[in-house]
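Next up: just one chain, as structure tokens, the form predicted on its own.
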Amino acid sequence: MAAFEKIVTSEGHLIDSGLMRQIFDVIISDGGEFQILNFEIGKTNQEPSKANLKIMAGDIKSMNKILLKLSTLGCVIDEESEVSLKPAPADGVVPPDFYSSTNHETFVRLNGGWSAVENLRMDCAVVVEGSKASVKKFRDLKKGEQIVVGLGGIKVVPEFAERDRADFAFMTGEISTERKVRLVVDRVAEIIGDKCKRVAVVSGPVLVHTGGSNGLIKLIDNGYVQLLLGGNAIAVHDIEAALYGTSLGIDLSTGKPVEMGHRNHLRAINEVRRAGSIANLIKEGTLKSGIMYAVVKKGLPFSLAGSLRDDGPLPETITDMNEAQDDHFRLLKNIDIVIMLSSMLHSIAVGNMIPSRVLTICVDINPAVITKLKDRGSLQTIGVVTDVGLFIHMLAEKLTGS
């Protein structure tokens, strides 16, 4: 078994976050063995632990597989060595052994010290220029830029699982009762209630369909939301509801189909396009309520990403996917909390853009959405399996008292 050996170091909240167990599981499940050379356990809940491990594997392929996985869990390989760099062979192309970034805080060893990697997001390349390192999408790379390769000289610092997040654990496995939803709402309200955190909302049109618009509007009006992200549909159906009282042609007050109501979302799009923008539709006095009305009147930034299925789309909708990604990423830079409301594609996309320090609360009636977010690497996600309209109504009631 000891044909290949490697010493790795791990430091952080190894026990209470479960990281140590994950490290052991990776080594054993991939056919390796380990020996703990040193283990210093933190003596308080704030003090980190540190472990030195010898990893043993029977072949180089198994060893590399183990080390790659351990790197994402915060294990440092070759702690004293400088990071390895290779030039990009062409625009938008990386060397075959490039290092793929994670959403965790990351450092690379340059000139004998650790430099923080800027613009963190997962599944990208790390570029070094002088004494600085930053993350770039493949499409933004230029030939000759110095790309981080291999695993040496890289330190990843995973977010540890805070104890207070355990309060949410009972919400992730089954459809929630109203009583359980109220408990989670109380906890979320505690987190965002002091308004010192910058909160982004990522929403799908289901919020409008389920009657949750008024709840979100209250949160916006009372200063609990600083950014709105979504697709063309959330804005279209919100404006449809404000102008015609329907969503997807269904009367929101009675729940009954309206004759020729299927045209209403197209009429809403046409009104915005006639006015030239949502802001212009508000200025002329046609649009007087709704989520987008509240966002514009409050002066909040928003970004709408287009898709293949869009009708219209609205003038504000960014139809170029690269531009939409860049716009979302730019707006998310200073966000502390993201609340995702029933939008699988947009939620997963945003999850890929934010570092793991950003607390993510995903609310969806379908537990598979939460599972997919976590599988993609957004392990900081708190999952709330419930009706999104009920959740946002109760959250607004708790925070605003109305």
Ligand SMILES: NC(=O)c1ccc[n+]([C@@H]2O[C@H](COP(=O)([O-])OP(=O)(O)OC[C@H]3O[C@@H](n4cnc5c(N)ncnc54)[C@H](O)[C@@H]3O)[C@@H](O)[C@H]2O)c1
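Please read all numbers here as calculations on a predicted model, not as lab measurements. Rigid core (definition): largest C-alpha set, two forms, superposition within 1.5 Å. Residue numbers count along the first chain shown, from 1. First, how it differs from the form predicted together with the ligand.
If you fit the rigid core between these two forms, you'll see the Cα of residue 333 move by less than 2 angstroms. Superposed on the core, the two forms differ at residue 45: its CA moves 2 Å or more between these two forms.
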Second form
Amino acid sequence: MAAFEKIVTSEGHLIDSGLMRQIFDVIISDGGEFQILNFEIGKTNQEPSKANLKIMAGDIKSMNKILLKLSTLGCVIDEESEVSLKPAPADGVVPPDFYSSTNHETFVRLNGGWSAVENLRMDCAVVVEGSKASVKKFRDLKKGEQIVVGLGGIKVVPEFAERDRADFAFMTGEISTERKVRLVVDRVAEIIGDKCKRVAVVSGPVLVHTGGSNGLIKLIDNGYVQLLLGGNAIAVHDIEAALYGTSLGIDLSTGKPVEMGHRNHLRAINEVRRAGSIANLIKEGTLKSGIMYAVVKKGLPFSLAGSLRDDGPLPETITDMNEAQDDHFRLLKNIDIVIMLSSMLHSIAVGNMIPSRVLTICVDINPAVITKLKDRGSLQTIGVVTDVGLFIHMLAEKLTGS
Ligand SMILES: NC(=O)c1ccc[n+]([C@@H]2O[C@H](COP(=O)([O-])OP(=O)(O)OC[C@H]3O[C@@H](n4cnc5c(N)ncnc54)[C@H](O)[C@@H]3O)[C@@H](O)[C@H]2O)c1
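Right, and the form predicted together with the ligand of this protein, after the form predicted on its own?
What follows is the whole complex; the chain from before opens it.
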């Protein structure tokens, strides 16, 4: 007989989403055994299935490893038990057995019922106050706050495995052929085409270098984008292109370096700093085109996070990293879709801030960026391995016809 046993419950589209197979794989590959105690199969395509499993393991370490993975797959451990809480021992510090949040919709069992966890994001603590549970970053915790510990009384809904994602399922691998890029473009265009969804674009400066600015400007002008996130460089090189026709000193119309062009991005930064802000540079009539021009003219929110590489920076660039993270998180709250364009740093950072219900499309020439995003837990990501200029051009053409 196994030394350790635990009963877990799993509910949802267990068979057609492939979840049941994943659950069995986890148990076996981590050295455990299972016994199905009860399995009620949903009788229609709407009705969920429910399974009760007895998990057996030879030692506590294997059992804990299995339970941790099963919890992320939506299994509830000790279905009837209340969530366990311990006080934060100091400001910004959690008890050693703290529960680390995931990006999936999560519920905790409080006073006999399930309470939805608010402010979802991965790799944080869950704090309970009365009947309310919410995610908090370590730096925001106060001594004595009630922190969720262990795995009991927690229900995670692994969105990526839900059946309503199935129409994107064929795309969740890395995609690089032109035909498949076209398929993703068509599908994304279909989803954002009716403008019911709120779309955020996260972009690095490569978009400008590759001549993709016009595509993004068309999407902004036509109301397909509701938020722009990035770093200092996307705005710097965009404004450089608008003022001097170069990006990193390369003439965007000829692709050739211009004399003293390497100074142009610094001249652009200097102009914004002189005016006091991007909005002022537009107001005085100096900045008349480009991505930032389109964003400001449309009244869209934007947030630029600083980095160790930045020149200047622009007055708008937030150089306090905690503040930049908080600003991004606040702006991302009601976003349904994030389109990530050629920035490893900013794509992965934003991936860490959004719940898995947010459809994520990541476009990068390097497949490792998409792999990293998924390894960090952003399994809902549709990866498109292609040139960003080409992708955004195709998307804008599909949506705006030009
Ligand atoms: N002058 C400046 O202030 C300045 C200049 C550059 C970067 N930065 C800052 O440095 C940080 C990191 O910059 P980053 O996000 O550009 O770098 P990054 O390395 O994080 O990401 C660049 C990504 O672009 C991808 N890429 C390259 N060519 C591509 C193409 N043709 N199509 C699609 N993808 C392509 C790469 O594979 C890479 O993943 C940012 O915060 C940025 O603002 C500042």
